[in-house]
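Read the single chain below, which is given as structure tokens and is the form predicted on its own.
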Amino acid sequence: MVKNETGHRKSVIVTGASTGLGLEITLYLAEQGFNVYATMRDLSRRNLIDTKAMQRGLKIEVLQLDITDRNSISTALETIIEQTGEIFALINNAGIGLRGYFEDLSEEEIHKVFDVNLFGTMAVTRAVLPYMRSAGKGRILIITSVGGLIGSLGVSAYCSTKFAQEGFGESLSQELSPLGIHVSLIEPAIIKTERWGINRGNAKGAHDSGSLYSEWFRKSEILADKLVESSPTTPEHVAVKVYDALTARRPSLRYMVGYRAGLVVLLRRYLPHKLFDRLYFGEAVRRVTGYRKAFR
């Protein structure tokens, strides 16, 4: 059992509880003694969550909270400071999809998805972190993706803000080490979850058929969902790293999940820019546009 120095469990908030990952990670939490706060935008969705937690026997904490509303933040960190007292660590899980190609983007939904994502990330940061700096100590991880780290087409409003999260949380790490605050980015290869599915997230102009992209969006939909059944990465995968970025005595920086995700890093990082560019990006346009002369 995870316990503080008066001998209590230590308290874990993790957002975007309900499905896929954020699922995973409290259950995994929970099993390893950490006293795990899942939280959620609707209630409603809590019986998932619910019914797993009694089929191992674990007790989970479910709460109310909504990272685009300050005071939905506000009302959640107080019932847990009441209840525990601390707030040991922060999993910023939460967050959404945009599928679609840039020009079939509308305004709209490319605010929501830096509104969630980005900003809603920053949001409940900023929240939780003067019970940190005032206990000393504290740990806050913020779930990216290898989409933040490498681009890809057909995504191009998530990956940016997958970017954003990877810049927010690379300087804010730096901000607070001497603080006693570590901050840590996993950074997950494709994994098949729930937002393949019901929260797949595409746009609503990406199917149009008058667009230029829609037959490119489709086949580059094709070619993820193929990524998505071969992938060998699990969400357990992704929950154990966030376990030892909490029980770490040095924190790494970056937990990468997923072997696929490190060798295309690991390429990308040691061959020339140029022969990268050709290989990687190069045969992902060819594969959905047939297009034989990008990036030479």
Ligand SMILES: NC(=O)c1ccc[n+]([C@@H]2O[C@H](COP(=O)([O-])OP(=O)(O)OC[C@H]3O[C@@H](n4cnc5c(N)ncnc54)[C@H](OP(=O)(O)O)[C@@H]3O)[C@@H](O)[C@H]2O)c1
Given for the second form:
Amino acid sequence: MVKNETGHRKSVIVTGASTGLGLEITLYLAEQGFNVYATMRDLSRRNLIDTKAMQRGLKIEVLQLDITDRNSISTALETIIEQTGEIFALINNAGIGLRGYFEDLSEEEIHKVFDVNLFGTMAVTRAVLPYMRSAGKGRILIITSVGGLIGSLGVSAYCSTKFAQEGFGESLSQELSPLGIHVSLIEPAIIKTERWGINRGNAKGAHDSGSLYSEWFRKSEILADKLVESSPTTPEHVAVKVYDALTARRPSLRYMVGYRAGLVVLLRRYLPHKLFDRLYFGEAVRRVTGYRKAFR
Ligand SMILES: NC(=O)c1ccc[n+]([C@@H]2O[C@H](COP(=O)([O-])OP(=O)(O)OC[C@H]3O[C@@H](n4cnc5c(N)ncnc54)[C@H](OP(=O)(O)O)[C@@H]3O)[C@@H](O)[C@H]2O)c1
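Since the structure above is the form predicted on its own, I would like to see how the form predicted together with the named molecule looks, so please show that one next.
Zooming out: every chain and molecule, the one shown earlier first.
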């Protein structure tokens, strides 16, 4: 399943492979025998992947690719086509965070998170499609999030980008399946990565003491950190689902990663809406504001 008709290893491109989930997906797929192109916006950050690849005895190609820069996308893809003649799969993983209550987010910050998470993902996808169409096959994966299914306070803009990715992928899968190209959405729960450290993406205004929301945001961040620290889900869990989506004869549209998030999504599906809203969203609001009846 990891080799094409000519007996060569299938080529897979991963965006945002310098760290976190992208790094683990790259290493795992290379270990399973794929020919993985690890791409990153800043090649000076390739040290980690080079070191880990060497430790695991893997050969991984590293290319520069900023998903918001059309030239860098086409240069990277042309290089892969020149070297291998095909792109079997694209893993849209690169993304940034934006944290803060909505009124504390600037227009500029909101545009930036959409530019990367949504328009960047669309741009790379658009660029690989001609190659996949002419091959009559291909796989496009998008690392969305459980935050693309359930919104949370303090991350309205980020969740909007993830809901948008979900809508994009779900629609695109219908357009492309007759052409032999499968789209899958990988929906991880909270996982401890750089996302919760240096790449946290707190909005400039989120901690502004003059903001009505700053105290609520501070408390919501403490809650988020507790969830991160206690999360049983790991980057490898995501990598395994990615592998499943690449090797299944008929890949699913959705792969959820993390049983806690899966449980919440199930509750939302089967509980009466009003009850779920009161229990789940109401509890979040109560925990950060202290108001027992703050939600509906
Ligand atoms: N961790 C979680 O809890 C979690 C949960 C659900 C979904 N996700 C999603 O999973 C994906 C990976 O997240 P992560 O946790 O691994 O985050 P991370 O550790 O912050 O890694 C994000 C990666 O994206 C790259 N990136 C950012 N902007 C880019 C751009 N314009 N072009 C190319 N690469 C860019 C970063 O590159 P630099 O090294 O240059 O910054 C980094 O490699 C994201 O889409 C995220 O939304 C994460």
